[in-house]
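This document opens with one chain alone, in structure tokens, the form predicted on its own.
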Amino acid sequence: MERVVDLQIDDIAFGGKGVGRAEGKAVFVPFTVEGERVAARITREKKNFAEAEVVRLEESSPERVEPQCPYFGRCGGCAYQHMSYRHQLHWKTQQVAQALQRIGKFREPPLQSIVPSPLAYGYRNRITVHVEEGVVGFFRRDVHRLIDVERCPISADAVNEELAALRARRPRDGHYTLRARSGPRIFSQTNDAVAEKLAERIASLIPPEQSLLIDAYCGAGFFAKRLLGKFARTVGLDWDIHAIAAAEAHAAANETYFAGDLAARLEAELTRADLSLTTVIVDPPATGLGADVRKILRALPPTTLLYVSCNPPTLARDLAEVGAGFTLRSVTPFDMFPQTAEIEALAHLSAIR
């Protein structure tokens, strides 16, 4: 039997769902804003929480806006198009702070103002679409079924032109990555403008007269190549042999790149380095740093550690585990992915000598 509850939304959880309470239990409701009152249908119920869908919006927030995408709410990509961009930034900042406090146990984390994206729409320089039986698009929210997409409003015009061309070709079933520009098929940041702001912030945090930069999880050297002038020697590390090949293609004399066992190479480089003159950048996947990498950084702390994260919970975990030998100077959120629940953050740590 369908159960509908009246909820007052009083929080936004990491991942973008609004949170209300019914019968003492947290109820997660997507596409809501705190302060709203909704009638919601329970779709899944567990002992300690429930999930629901809005049946009726009884009282609307002044921060609610009209989504720019006709697929919003059905497509699994965006979580926040119903919320003003200013308010999205507010909640992303709150969610970073909450992760640092709850998971990292930082009572008063040194959180800086979030860096917004110059473009709230039209910023993505690539997307991956899927094709099944003539349907070209993205997977639906909560269901492994495709929704046909003619245009993606958060993607750049050049990407949407690629999408239109792909649709016109009537492609075979499969996955297709569409890009705003040609280049090697390797990981790169999705929002060019915010990626440049992130690189500029990193450059500003490097102390003077450093001799060695170790850029771990370096990809094709996005950070390393922008920072060459600050170091006598730069070492890039990654598991991806294709990314390392791209980084090596135009390497300067003071650049060296290694593919393979990242932890082993990191330990070898730090063991023979003057740690007081060494900066390490880590930019791991959403799973965060491996236990082996955390152990190495605890044992061999460089003078400056800059941690770029796409997942605040794993960032908070790693900062707590690495932290004894470091002072956490700042954590700055960057809105690399407007309209989505994704959050990028930069943590700046200094070794305690």
Ligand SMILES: C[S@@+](CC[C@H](N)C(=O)[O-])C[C@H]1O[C@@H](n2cnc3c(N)ncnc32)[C@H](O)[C@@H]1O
Given for the second form:
Amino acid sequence: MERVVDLQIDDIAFGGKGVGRAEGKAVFVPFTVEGERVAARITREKKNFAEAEVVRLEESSPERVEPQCPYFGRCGGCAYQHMSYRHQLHWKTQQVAQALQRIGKFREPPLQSIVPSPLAYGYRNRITVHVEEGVVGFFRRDVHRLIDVERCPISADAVNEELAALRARRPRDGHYTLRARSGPRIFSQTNDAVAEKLAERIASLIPPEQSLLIDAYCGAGFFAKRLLGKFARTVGLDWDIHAIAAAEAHAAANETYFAGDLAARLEAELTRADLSLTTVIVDPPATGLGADVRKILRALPPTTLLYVSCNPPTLARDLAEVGAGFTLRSVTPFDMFPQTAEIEALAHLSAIR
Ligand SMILES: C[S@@+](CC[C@H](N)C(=O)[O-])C[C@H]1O[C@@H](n2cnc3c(N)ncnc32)[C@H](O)[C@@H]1O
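Okay, that was the form predicted on its own. Show me the form predicted together with the ligand next.
Expanding to the full complex; the earlier chain stays at the top.
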């Protein structure tokens, strides 16, 4: 039987859903803003929480804005187009703080102001679209079906031109990564302007006269290549042989890259390094650091550890686990993915000696 409840939204959870309470139970409602009152239909009920969809907006927030995308609400890509950009930044900051407090058990995490994206739309330099039986687009939010997408407003014009060209050639079923610039099929940063700001911030946090940089999970060496001048030697580690081949092309004399088992190589490098002159950057996938990598960083702490994360909960877990030998100096969120629920953050740690 359909159940509709009246809710007052008072929080925005990681992932972007508004949170209200009905009969003492948390109810998650997408596309709402705190302070709003909504009538919402319960779509899923569990012991400790429920999920619901807005039926009627009874009282709207001043932070509510008109989404720029006709697919918003149906497409699985964006979570925040209904919220002013300034307010998105506020909530992403809160969500990083909450992860550090609840999961990392940091009572007062040293959180810095979030670095906004110069472009709130039109920033993505690559997208992956899917094709099934003539439908070209993204997966829907609610069911595992494709939604036909003609244009993606968070993507750069050059990406949308690629999308138009792909649609015009009636592609076969499959997955297609469309890029603003052509390049190898390896990981690359998605928002150029914010990625540059992140690299600049990292450069500013490296102490003077360091001898060794280990760029772990380096991809094609995005960070290492921007920091060569600061180190006598830089080592990049990644398991993707194509990324490592791209990093090695045009490598300078003081750059070395290794494809393969990251933990073994990291341990070997740290064992023979002068740790007081060593900086390590880690930029792992959303799953965070492997348990073996956490163990090595605990046992052999470099003087500076810079952790680039795309997932606050795993960042918080890893900082709590690696943290004992380090002081957590700062955590800075970067809004690499406006309108979406994704959050990038940089943590700066210094070894306690
Ligand atoms: C978030 S990307 C970062 C890439 C790079 N730092 C950049 O800015 O372009 C994560 C990288 O980690 C690599 N990776 C993921 N798990 C790994 C593992 N267990 N060992 C080695 N590399 C791994 C992936 O191939 C990918 O290049």
